[in-house]
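Given next, in structure tokens, is a single chain: the form predicted alone.
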Amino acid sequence: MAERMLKFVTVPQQMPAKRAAAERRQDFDEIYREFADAEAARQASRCSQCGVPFCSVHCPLSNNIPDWLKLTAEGRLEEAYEVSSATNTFPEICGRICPQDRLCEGNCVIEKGFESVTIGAVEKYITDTAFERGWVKPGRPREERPESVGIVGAGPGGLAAAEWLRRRGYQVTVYDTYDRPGGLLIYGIPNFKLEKEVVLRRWKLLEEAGIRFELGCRVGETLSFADLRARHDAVLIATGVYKARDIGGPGSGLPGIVPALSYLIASNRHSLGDDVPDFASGALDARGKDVVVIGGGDTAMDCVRTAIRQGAKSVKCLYRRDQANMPGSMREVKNAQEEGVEFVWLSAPEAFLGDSAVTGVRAVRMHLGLPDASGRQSVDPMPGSHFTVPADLVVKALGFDPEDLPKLFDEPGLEVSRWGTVKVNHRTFMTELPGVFAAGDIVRGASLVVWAIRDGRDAAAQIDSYICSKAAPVAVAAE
């Protein structure tokens, strides 16, 4: 290991090439270049190899870093594709839009001024090498179970747990109201973080594993919940979230204020080739236009940066701290920057301008108090400090929240949190109903893909011990 390892001292980090900001301006493609094999080997030998790995700590998945690592850096790609795809569904998705600054290297033991190994850029290079070399193989079971489970949501969590399932060999039903599967992959994450051809060519390998898809299916209107449930032996609900949280304050109703994730979607799905009329009338399109973005998450980081590439005249984020207590993603924040996108930190929009659409929105300076109870500080307005920002457009990137689904799924028997997320015993993921099982954002609120993925493989191996339990034999006692 001393001849390959502990390298960090004498090899700086590097990420892979990144396209230069006027170029990657023009179009949605991805920003970051392919590692080359020598480049990811080497990246790979900075690892330490300590002995309480921080970064598997750190990740939601547990994923075994300091392993696959060491094996890129001796060149053994293939056992380190096993390796991490053994603890990670989806290893090339996460590679390209874990916020890895905030969570495996984000905790790598690696002190500042060497700074920390590049871990996502070689997750990801490790199994596009896979895909391109035919390592990656649809998950067949060995053997088949009469037993079925619907799963309703396409996106992370419901296809973690769907091919967790199906390797059981559990057969599988995955419903979803969109016409391709992926949920906020395809029609939330632009291109420019996750090509959509990516989230595909998993789906065909789902497909090919014998998973069944019912798409543009929406249970309580489509498929009503109760002949789901009559379906199969067991449903996992992993609708995630996607109500926009809204802020009010005058003129908050006028043409040109828009929610994230509809702006988003329209963007996607015109890059899709889909006929998308909002887009196509100008409504959702932020060509010409100056463009205000209120929030700090990373569906911000997407908004603006989506608008850039849309050619915005101008893209302003307002955000009511400051930079180092943003939520998203360091490194998206600087990507953004580098591309033109302005912050105006400290800032919070008190009324929006306009007669029949919004042509501004006025704003009022904060700052930062003491700590609250969750430890994060207080933000409080400065008297007199308003100003006006111009604006066309106006996105909304304020966060999301759960659905009624007990009304949704005209099943009142769906017990919900005081959050809105759906009640489940958190031991075994089911519901107040037999058999019912829910996972991911709809239960842990919006968070991130990595998390999802956790949750539904966790939610899946609940399934399995329940149906699994049901399926034993009754001993009968001799007489």
Ligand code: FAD
The other form holds:
Amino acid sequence: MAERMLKFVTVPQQMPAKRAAAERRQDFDEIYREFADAEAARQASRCSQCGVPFCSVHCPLSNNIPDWLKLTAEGRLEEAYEVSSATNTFPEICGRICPQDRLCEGNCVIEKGFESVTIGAVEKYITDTAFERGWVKPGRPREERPESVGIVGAGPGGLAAAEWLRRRGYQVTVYDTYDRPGGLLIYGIPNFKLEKEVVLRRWKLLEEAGIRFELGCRVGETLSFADLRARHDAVLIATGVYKARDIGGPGSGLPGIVPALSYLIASNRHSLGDDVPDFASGALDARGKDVVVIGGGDTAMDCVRTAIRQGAKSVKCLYRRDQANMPGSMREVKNAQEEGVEFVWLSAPEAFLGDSAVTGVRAVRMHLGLPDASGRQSVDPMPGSHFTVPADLVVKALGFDPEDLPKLFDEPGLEVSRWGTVKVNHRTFMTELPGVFAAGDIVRGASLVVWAIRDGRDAAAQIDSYICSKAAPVAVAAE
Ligand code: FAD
Ligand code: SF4
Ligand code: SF4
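So that was the form predicted alone. Now I'd like the form predicted in complex with the ligand, please.
Starting with the chain above, the whole complex follows.
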């Protein structure tokens, strides 16, 4: 092992090549190129094969990272793929969009002094290679089971659960409001972070495994929740969080001020070739406009970088704290700055200017005060520090809350927290309603793809136990 591994002292960290910012601004393609085979093996060989791998400890899926790095360094890619896909249903997606700097790579022990192993890029490389070489097969079960599970929501949480349940032989139907599965993977996250083809090829595999999709079906409207429960032995709610947080103040209702998700959905649908009237009319297209995005999270970063690619005249991001205190990934901020986004730190909007449509944002400078009980510094406006930013498109990216599911589902017995997230038993993933489980953002609040995948995987195991525990006495009686 020692010959091939532990090379972090002699082999420097190397990410896959990043396309030049000037080129990136012109299209919606992913910004990183693929590793060449030899470079992937070299980078994997930097791993020191820790006895207690902190990378795995801090990966929400507890991926067996040292093993697949070693197999990659040895050129045993098919085995590396087997190991990486044993814990992760969508490794090519996590390799692309996990905030690795906060998870596996941020906790790699060689990070201190030598820069971490490029775990995410190797994970992506292994799975993309597996697809190219035909090693990725649909997860068909060895034996069919008669019981069925209905999954509400085809985001990463719902899809991960669907795949695990199908592998165990269940008859699985996934219901989604949208016309394509993927949830935020397909309509929220832009192509330059995750090419849509990557999500669509997973959809194909899931269908080939025998998972049924009822698309264009909004549970609670198209199909009642009671009817859904009657159709299935168990139900998983994985509906995500979609209610955009809003901003008030004078002029906040002016045309030209739009919610982030409407803006991103229009852009993603346009890239997928769909007919999008609000994009065609220019209402959700940044071309030629002065764009101001309000917010400092990953959604705001996706909006500013989308506006750049659409050919905006200028793109500014207004955030009320400073760079060190923003919630978005530093990697994404750096990418945005390279592409020409201007960050206006410590600034908050007070009013929106314009008569028939927005023409500017009046903002005020903020300063960071003393930390509160949670340790987070307060932010206060600085008197007399107003300034105006010209804008003919303002995108509000202030976060998301869950919608009122008990009301939508006409099911008051579905307990929710005071934030509206669905309450579950954290061991069994079951809600207060027998046979109804929940997973992903609708339980956690807005989170990450990798956590939704983990919840989907764990909820599937619990649904399996629940159905088996109910089925066992029936099987004995039938004999
Ligand atoms: P979702 O992906 O939201 O999927 C829920 C699905 O349920 C949707 O398809 C929806 O149509 C469907 N649905 C909802 N209600 C109903 C109903 N009543 N009937 C039928 N179907 C219904 N995370 C990362 O890890 N990395 C990133 O780079 C990243 N970027 C992001 C960028 C943006 C713009 C946003 C908004 C989020 C981003 N996230 C990112 C967060 C990540 O996308 C979510 O945490 C993750 O998608 C949650 O998965 P989920 O399965 O719980 O829900
Ligand atoms: Fe890292 Fe995410 Fe892959 Fe886990 S799933 S190893 S956190 S990139
Ligand atoms: Fe390898 Fe870093 Fe994980 Fe240690 S923490 S096993 S060096 S990737």
